[in-house]
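First, one chain by itself in structure tokens, the form predicted alone.
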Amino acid sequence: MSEQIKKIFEEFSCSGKFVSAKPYGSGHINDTFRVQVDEEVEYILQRLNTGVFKDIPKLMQNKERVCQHIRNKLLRNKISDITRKYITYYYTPKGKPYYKDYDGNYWTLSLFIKGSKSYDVIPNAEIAYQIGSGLGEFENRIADFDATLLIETIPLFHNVPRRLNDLKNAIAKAEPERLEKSKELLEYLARFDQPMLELQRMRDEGILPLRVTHNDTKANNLLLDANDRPLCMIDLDTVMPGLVHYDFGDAIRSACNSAGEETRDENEVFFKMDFFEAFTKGFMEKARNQFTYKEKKTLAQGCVLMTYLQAVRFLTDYLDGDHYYPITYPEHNLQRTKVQVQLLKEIEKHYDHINKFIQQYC
């Protein structure tokens, strides 16, 4: 494998001779390697999942455009050490920001940001604040970028009708045993089917503006420095047009789950209000001036929407035979669904407080 990685790495124009490579990160979708060379610099080499992402050239065009926009804004504002605050991609001699191997795999190479770190699990409210601040700064940096210049790398990614249709199709062909085990979860989630169409309607009618959104804002997609100060968002594969509710809601879903989405005991799950308040404070301090009044008035709905959608996606995959999310035991996706449903119940219970806290920034 190391020899294969070396050959792929050498297809890109960059400095240093290959020394070693090892798997890196905790992502589920792409294969990621940290590459060491005979110089101080290090790189991230990634094999993109063509089963999930159907148009890699356009995906890379999205990432390049967003990173170039951020770079230009940092330069205009005379920010120091800017290469630590956006992702630098490298090119092949043919001028492509990706390499396609003989097996049809697409690879990308980017600069590894030394001295950076990320958190799979947020340890305390201060880190929650910093992560909120980092996401808010990302939203601030891309607020003036025209979202229509980007393609949807995963079409209808957060589209409720699409996800419900996928669930319906999975139910129709599910094994009876899996369907029986999902019965109570399906009944609970069905309560949200109509209310969750509201943000989609406001998006379709132009009541909520279309923005550039990250669409995968879990905590470990933000890099921080050694002092836990935000550097930049990574994993931009899903950067595309969307609503700010997607980014905020998904971040809250990830940050405020006391036990994490992989816990085997959903009874350990509760909504960490102190993390929510700290994250929201950091986020709003950086980005609230970019949002419309209507966006801020409806932002709490994003917390419900994104938790509901993640539950639907996990359950769909379980009923469909576990083809999308990697699993480590037979009912892994069923358990993931139970965790999201428990978190959704917690968000329901605390919704008035969540909404009231956000409204102080209107």
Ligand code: GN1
Second form
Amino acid sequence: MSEQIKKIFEEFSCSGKFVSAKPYGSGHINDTFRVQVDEEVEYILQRLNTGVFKDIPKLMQNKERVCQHIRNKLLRNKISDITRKYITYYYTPKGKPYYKDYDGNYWTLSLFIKGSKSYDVIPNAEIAYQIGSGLGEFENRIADFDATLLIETIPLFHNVPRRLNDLKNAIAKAEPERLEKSKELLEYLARFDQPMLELQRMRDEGILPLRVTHNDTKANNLLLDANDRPLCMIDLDTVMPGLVHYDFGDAIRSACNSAGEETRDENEVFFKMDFFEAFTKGFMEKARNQFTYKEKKTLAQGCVLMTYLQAVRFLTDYLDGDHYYPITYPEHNLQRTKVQVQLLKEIEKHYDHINKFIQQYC
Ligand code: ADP
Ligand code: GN1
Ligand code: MG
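Pass me the form predicted together with this ligand as well; I've looked at the form predicted alone already.
Following is the full complex, with the preceding chain placed first.
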């Protein structure tokens, strides 16, 4: 494997001679390797997921444009240490920001952000605050990005009717045993199908503005430095037009789950209210001025929507035979669904408090 990785690495024009590479991080979609060379610099080599992303050249164009925009803004504002605050991509001698191997795999090389780390499970409220602040900063950095320059890398990514249709198709084809095990979860989730159309309706009617959003704001997609200060949002594959509710809601879904989305025991899942308050404070301190009254008024619904959608997506994959999310044990996607459903129950229980807390920023 290392020999193959070395060969691919050498297709890019960058400094240093290959020393070693190891799988890195816990992302679900791309295959990520951290590459050491005979210099102080390190790299991230990724095999992009062509099952999920249909047009990799366009996807890379999106990512480069967004990074360039952020870089220009940092330069204009005379921010220090900027190379740790956006992703630097490397090119092949043909001038492409990706390499296509003989098996049709697409690879990209970027600078490993020095001294960075990310959390799958948030350890305390102070870190939740920093992650909220980092996401708020990211929203500011992309707020004036021209959405017409982006292609939609995954059409209808957070669209409820699309996700329900996928679920329906998976149910129709599911093995009876899997269907039986999903019964209670399906019944619980069905209660949300109608109310969860509300944000989409407000989006369609222009009541909520379309923005350029990240759309995959899981906590481990934000890099922090050694002192847990935010550096950079990564995983820009899904930067597309969307609602702020998607970014805020998905980050809350991820950061306020006491046990994290991969826990084997859903009874350990609680909604961490202190993390929520800290995250929201950090986020609003940075970005509140950007949002309309109506966006802030309805923002709490994003927490419900994104947790519900994630449950629907994991369950769809379980019923479909596990083709989207990588699994390490047979009922992994069923277990992931139980975790999201447990979190959804917790969010329902605390909804009034969540909503009230956000309203102070209106
Ligand atoms: P996926 O789409 O599979 O989630 P990501 O782009 O999020 O892939 O990368 C997976 C993990 O690799 C991240 O969660 C992060 O820990 C790490 N990572 C990715 N890019 C960088 C980078 N440029 N510098 C440091 N770490 C990175
Ligand atoms: C995937 O790539 P990663 O692991 O950061 C997924 C998200 C899900 C998340 C759940 C493109 O994110 O939408 O919320 O898994 N990304 C894509 O863990 O589908
Ligand atoms: Mg990721």
